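Single chain ahead, written as structure tokens, the form predicted alone.
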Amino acid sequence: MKITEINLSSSKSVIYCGVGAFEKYAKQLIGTNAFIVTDSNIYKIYAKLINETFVSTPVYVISAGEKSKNKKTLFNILQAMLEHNLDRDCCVVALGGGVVGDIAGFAASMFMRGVKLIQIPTTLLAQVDSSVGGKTAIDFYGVKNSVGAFYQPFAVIADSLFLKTLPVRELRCGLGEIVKYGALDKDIYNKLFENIKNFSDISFLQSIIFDCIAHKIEVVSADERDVNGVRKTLNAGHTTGHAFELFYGRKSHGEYVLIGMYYELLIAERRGICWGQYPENLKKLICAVVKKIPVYADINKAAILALHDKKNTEGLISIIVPVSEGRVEEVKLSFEEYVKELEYAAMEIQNSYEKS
């Protein structure tokens, strides 16, 4: 097990991660005066371990996947908690994945002007990605987290038993955001690279757990808030996986987030940004998790929903490409150009397919 801290200016945020996490501090961080929010595969799945680790503490339900991830469900979980009676000095403990993170950490940040939050991530793509930070949302209007804010975890306990119940498409799902990371950090790469074939193996994800949440507490220490550019980074692939996401529907957000840095990918080599074997390299990380890259049609439809990246500025549409070992770069691009691109990447996708 290993714990280390996020120290920022404003807040503390501990991080415990390994096996056994759960059970040595989750009971004694959270206290009497907690309200739980969880999902509905969760609590079918850990019911009774979170009703005896945590004994008459109200448990909030939410729906699983990303459609309770709105305003209704967010004041639907505020509503609860003015009902039990709860004060400024509770706890709320969002025991989830990214989902249930997102809405229950946004709900603590409003609460009483804030209170404090505790997250127990249960999916690889939280454990690795979303627990960390501070940044909490909903979507709203069909844009993907536009109504959120930056409110720092307490703590954050990332245990890895909870990966042995995760089905192989959240496990695909976690190991987006893992590739990811692999892009921006050099030594994550090279780990990755050498156990490629060990993607599915559960040892080797809890092995590379904390490597992501290192690099995600260096980016965060230096950019807590977006504004200087370092945390952009962390969007990479994101630009248009999201896009993808919100149009097409129907994978997991970490693999829309492979499918978008491929597409990403493309137009860095096509512009002279990134070439050599690096790229190749990174293709192959890539499918070995979404095996088979999609070529869409109606991407410019698709592309519309980019209008509404929050990296935008100046009316431009912003993409973190990968440029070499651990370096990435801002490119920023007219929605023409965006579409013109994407169209060309899917048409590259296409005759790859065509010549094997």
Second form
2 protein chains.
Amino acid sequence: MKITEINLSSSKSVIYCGVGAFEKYAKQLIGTNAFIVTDSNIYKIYAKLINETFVSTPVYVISAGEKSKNKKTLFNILQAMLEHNLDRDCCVVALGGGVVGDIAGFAASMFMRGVKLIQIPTTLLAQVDSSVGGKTAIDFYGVKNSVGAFYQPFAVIADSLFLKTLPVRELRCGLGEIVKYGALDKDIYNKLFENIKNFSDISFLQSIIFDCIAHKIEVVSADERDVNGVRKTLNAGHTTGHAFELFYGRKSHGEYVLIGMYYELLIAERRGICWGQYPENLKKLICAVVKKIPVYADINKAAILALHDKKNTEGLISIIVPVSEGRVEEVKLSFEEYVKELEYAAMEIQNSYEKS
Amino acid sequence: MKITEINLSSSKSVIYCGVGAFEKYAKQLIGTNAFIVTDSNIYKIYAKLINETFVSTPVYVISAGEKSKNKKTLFNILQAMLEHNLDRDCCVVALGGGVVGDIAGFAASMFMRGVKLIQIPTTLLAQVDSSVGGKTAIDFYGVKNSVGAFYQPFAVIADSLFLKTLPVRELRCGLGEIVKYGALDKDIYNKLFENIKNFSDISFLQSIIFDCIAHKIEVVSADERDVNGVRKTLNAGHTTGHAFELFYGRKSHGEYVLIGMYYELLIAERRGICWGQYPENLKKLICAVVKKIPVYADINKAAILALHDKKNTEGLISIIVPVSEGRVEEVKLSFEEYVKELEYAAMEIQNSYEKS
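To test you: the structure above is the form predicted alone. What is the structure of the form predicted together with a further copy of the same chain?
Entire complex below, previous chain first.
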């Protein structure tokens, strides 16, 4: 097991990563003045473990799925906390995937102007990404993560214990973000290449989870509040991925990130900022997770949804594109240019299928 | 005019305090990518000034009064910001009293996980207290400020320009908090005593506003997130004052703070931690604002509302009582003790009226 710290100007988080972390640390870190938020999927499987580990601690179960990430669920949680007479010394435990982490984390940031938060991510995606770094949010007025807070957890417990019961779709979702880390970090990139056949092996995953967290810690330490450009790199693939996810919404988030990255990689190639063997290799990594990159028909309608992306400024769409091993770059495009580029990319993907 | 900074671990606020601050700094600090929140009272009087100063900046007008400090108004503001296509580089301007500062500040903290906030307090209370220090909140589930954030404004512009149109009730409200600062700061205490006849004089107020802000800056710098006890001192009078305010709710917040402080001062006297000439002098200062301290009949019912106070821990009621010039102390009481003490205090006040 590995224990690491993130030291930020105003707070410190400790990450406990590895097999046995839950059993060894959860009870002791959380204490008795706590409130657990989880979702219906997790509770179905782990009710016994939760109730035996945290005896007589209130457990609030939200419906599983992104649709719970709304203001109604948020205020239901806050109301339940008030009904349980919790005070400002209490600890909110987010035990679940990204949705639970986002909404319980946001609730913790608001309750009595902020109480202690412990993230216990149970999905691969949440373990490598959302549980670390303090981003919390709900979706509001049709805009993903439009309302939220930067709120650092006191501790993160990332234990592969929970990965054993993860549906394949969720595993692919997490792998999507892991391959994204490959585009940002040469060591992760190489490790992924060497293990391209082991993507569903739990012991490989446990080791790559720590690498991804370590990379994220570095980024978050350099740019906690996403203001100086460093943290933006974590959004590689996300501008286009989010837009497709919002418009089509069938696959998992991580797969859309990779589909977005694939389209954005083609844009980078066309603009001459990514060349040689690298784009072909990165495409292989992407296709190890997303077997077939979709060719979308309504690309201009989907692209409209990228207009609300938080990275955008001055009316320009911002995309973070891969340029070489471990390196990405920001490209800013007008909406018209962006749509044209996406249409070219779709055509190119279509052509490659017709050729093969 | 005076310009001061608050330097906190994660942010910096600049305070512009004095006559002319609005005219000189508001437009330049706020820029063009902004969203103004104000209330119906302010907008009735200052619509022209606002629209001429901030040309073509959207203005969102909430109903004046504490009842607007709820989640519905909060999300209406956030929705309006999305409808105006504001991005994460925008600036939210809270132009109004404490309610506007609280709700617009909280909205700024949440929108896209936090955008720039400028406080332009228009009431005496907001100028000396709520606009400085970063506390924002809404009332939820019957509990005052139960949901909120610590969110530092980028700038505060405190200009007595707005005080000229302030109703007497609002002036008394601000004076309530100013006299509270007197209990915390010997220099303010002495200045108040010397000016006990000038409490409604605008030029006296302009000078004491700066002293109060300076005191608050010192406290907030030592304890931004209200965790080590320093910031708690600002809540002198508030535990009991809040409870009375929630239960009776006729007078202004600042007057309830002083009524609370009066009751808590009697508790301190009875417990032997405040004695000599000081309590009598402080009572004189309090009564220069609240002419007659009420004797409440339903004190035990009102006291129940103190059970939700955020300072409480381990089931004990926490009150911050005056002990000597410029010094306060925390006293923790069980609910039963607290009710008994309040009943004694009420009896004592009743007796003093019968004697005189």
